[in-house]
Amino acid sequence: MEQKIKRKVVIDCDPGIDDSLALMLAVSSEELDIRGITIVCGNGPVDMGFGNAKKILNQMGRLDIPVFLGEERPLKRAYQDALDTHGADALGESFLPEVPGYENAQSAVDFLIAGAREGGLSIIALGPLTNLARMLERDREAFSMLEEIVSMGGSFRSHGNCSPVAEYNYWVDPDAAAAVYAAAGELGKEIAMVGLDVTRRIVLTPNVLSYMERMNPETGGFIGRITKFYLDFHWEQEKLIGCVINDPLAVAYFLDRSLCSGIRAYTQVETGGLSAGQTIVDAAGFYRREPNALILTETNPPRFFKLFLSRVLKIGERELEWLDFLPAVSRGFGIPQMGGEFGQ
C-alpha cells in the first residue's frame, strides 16, 4: 500500500475558543506533520493563548508537538484582545488547571523563518498575522520560501464582527494583514482567505454538541466545557442557538480542498479610519492586477462536521450521515447578519 506523505504545516494561532477546536482536529489527522503551534497576541494575550495551547496539546495527548511565544502586540496599533467573547481565560472560563514547563528559547519568528529555510512548510494562520508579518520584515526571502499560507481572517460580501466592514483576526492587527497579502502579491503568492463568508456558516449547533457528548463523553464533554461560554455569548448578542466555531474550517480546508470554493483575486487590507480590517476584494479585476488571494465564498457544513466529528471523536462516517438531514438553519444557513462575534 502506498504511504502518503504528510504535509509539513505550523499552526499560527491565538488560542482562542474556536482555534481549540482547531488544533484538536488538526493534531487528530495523520496527513499533517504538525512541526510546531507558534502563538500571537489576539483572543488572549500571547502567554495565555501559550498556557492554552499546552491544555489542548495535553487533553489530546500530543504533547510531542513544540509550542513558540510570538508578538505580545500588533505592529502599530495598540493591543486589543477578544476576552469578552472567549472568557476571562480565552478557553470559555474552563479555568482548567495549566500544564508547566515546556517553554522553548526561540521565538516563533525564529522558528517560522527557520522552518521555511528547510523547504516544504505551510503556514495554517488562525490569528492576526502579526508573527507573519515581523518573519517577512526579519527575512522575506524564508518568507517567499513557504509553500502555502492559509488563513482564517478578513471578509469579502459578509459583514465585520468587531466593525461594520472587518473581521477580527484582520481589524486588530490590519498593518500586518496588510503587509503579508502585499508580499504575497509582489512574491506571486495567493493566500487563502478563509473569512466570515463561509465561517459564519459553520455553526456548533446544541444538538450537534449534545451528540457529542453522548457519543465520545470524554472528548464531547471537554468540547462542551470550553464551548459553552461561546454558546452564551452568540445568544446574548446575536440571539442565534449556537456559536460559530471560525478556525476549524481553515485546517478542514486544508485538509481537504473540495470543502470549500471561491474566487481568485487580488486582495488589500486597509489600515486605518473606520475601514481599518477591512479586506478590499478587487473581484471585478479593477485594478488589473494578478491575484494574490483565494478568496473562500462558499462551504458545505454538513461535510465539516462529518469531517470534524469523524476525526476528533473517532465517530464512524455512517454514522454521521443523519447531519445531512439537518435543518438549514442548524448547519449555519441563514443566520441573521447581526455581528457580534468578536474573535476568532
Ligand code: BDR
Second form
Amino acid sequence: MEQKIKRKVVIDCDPGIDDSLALMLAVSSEELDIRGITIVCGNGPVDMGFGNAKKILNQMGRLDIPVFLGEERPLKRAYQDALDTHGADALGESFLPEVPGYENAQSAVDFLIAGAREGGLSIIALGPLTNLARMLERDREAFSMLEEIVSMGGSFRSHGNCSPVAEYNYWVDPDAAAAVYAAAGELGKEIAMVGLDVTRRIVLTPNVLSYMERMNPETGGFIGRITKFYLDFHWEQEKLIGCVINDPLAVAYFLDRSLCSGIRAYTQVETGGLSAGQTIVDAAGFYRREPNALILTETNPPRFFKLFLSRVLKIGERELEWLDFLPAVSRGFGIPQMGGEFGQ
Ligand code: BDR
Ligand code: CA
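Since the structure above is the form predicted on its own, I would like to see how the form predicted in complex with the ligand looks, so please show that one next.
Below is the whole assembly, all chains and molecules, this chain first.
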C-alpha cells in the first residue's frame, strides 16, 4: 500500500470560536501532520487561548498535539481583545472545564523557528500575525524556510469588521501583518490571504447546526454549545441569522486548493491612522512589484460545508448532497454580507 506523505503544519491561532472549529477540522484531516498549535493573543488573552486549544483537543481526543504559548501583546499597539464577539471565555461562554497539565516550556516563537529550520513546514495562521512577526525578527532565515503561509485576515473588496476597511486579525496588530507581508515580498514568498471577501460567505446557520446536532449529538452538540453566543452576537450586530465562521475556511483551503480562487498581487498592510490594518492590494499593478500574496476572492460555501461535516462529524458525503441547496442568508441591516455589492 502506498503511504501518503502528510504535510507538516503548525496552526497559529487565538481560539476563539471559529479558531476552534478550524482546529476541529484540522485534527480530523489525515493529510495533516500537525506538529503543534501556537497561540497568540487575539480574541482572548494568550493564556485563555492556550486553555481553549486544550479544551478543543480534549474534546477531539487529540491531546497528543502540543500547544505553545505565544505573544501576549501586539508589536507596538495596545492589545484589544474580541471577547464581545467570542464571549467572556472566548469560547462562546461555554465555560468548559479547564484541561489540567500539559504545560510546555518552549515558547511559540522558539517552536516555530525550530520547526521551520527542519524544513517542509507550513503555517496556517488564524489570528493576528504577532508570533510570525517575532519569528521574523528573531530568525529571518528560518522564516524564509517556511514552505507555505496561509493567513486568515484582511479584506480586498469587502468592507472591514473592525473599521470600514480593516479586518480584526490585521487591525489588532497591523505592524505585525505589515512586517510579514513586506518580508514575504523581499524573500520571494507568497502568502495565501483568506480574507473577509471569502470568509463572509461561510455562514453557519441554525439549520445546518441543527442537522449537525441530530446527526452527531456528541460533536454537533459541542459545536452548538460553543457557537450559540456567536449566533446571538451576529443577530444583535447585523440581524444575520447565523454566524460567519472565518477560520475553518483557511484550513479547508489548505486541504483543498479548489475551494477558493483569487488573484496574485503585491499587498501591503497600513499601520496607522484611520485605515490601520487595511490591506492595500495592488491588483492593477501600479507598483510593478512581484506578487507577495494570493488574494482569495471566490469560494464555494456548499463544498466547504460538505468537507467540514464529512470530516468533523463523520457524515457520509452522499448524505450531504442537500448542502448544494443551502438557503440564502439574511443580509441584516443592509450591511453587505453574502455576496452583495462587495461580495462576488
Ligand atoms: C478573525 O478575527 C477573529 O475574531 C476570528 O477568530 C477570525 O480569525 C475574523 O476577522
Ligand atoms: Ca482567529
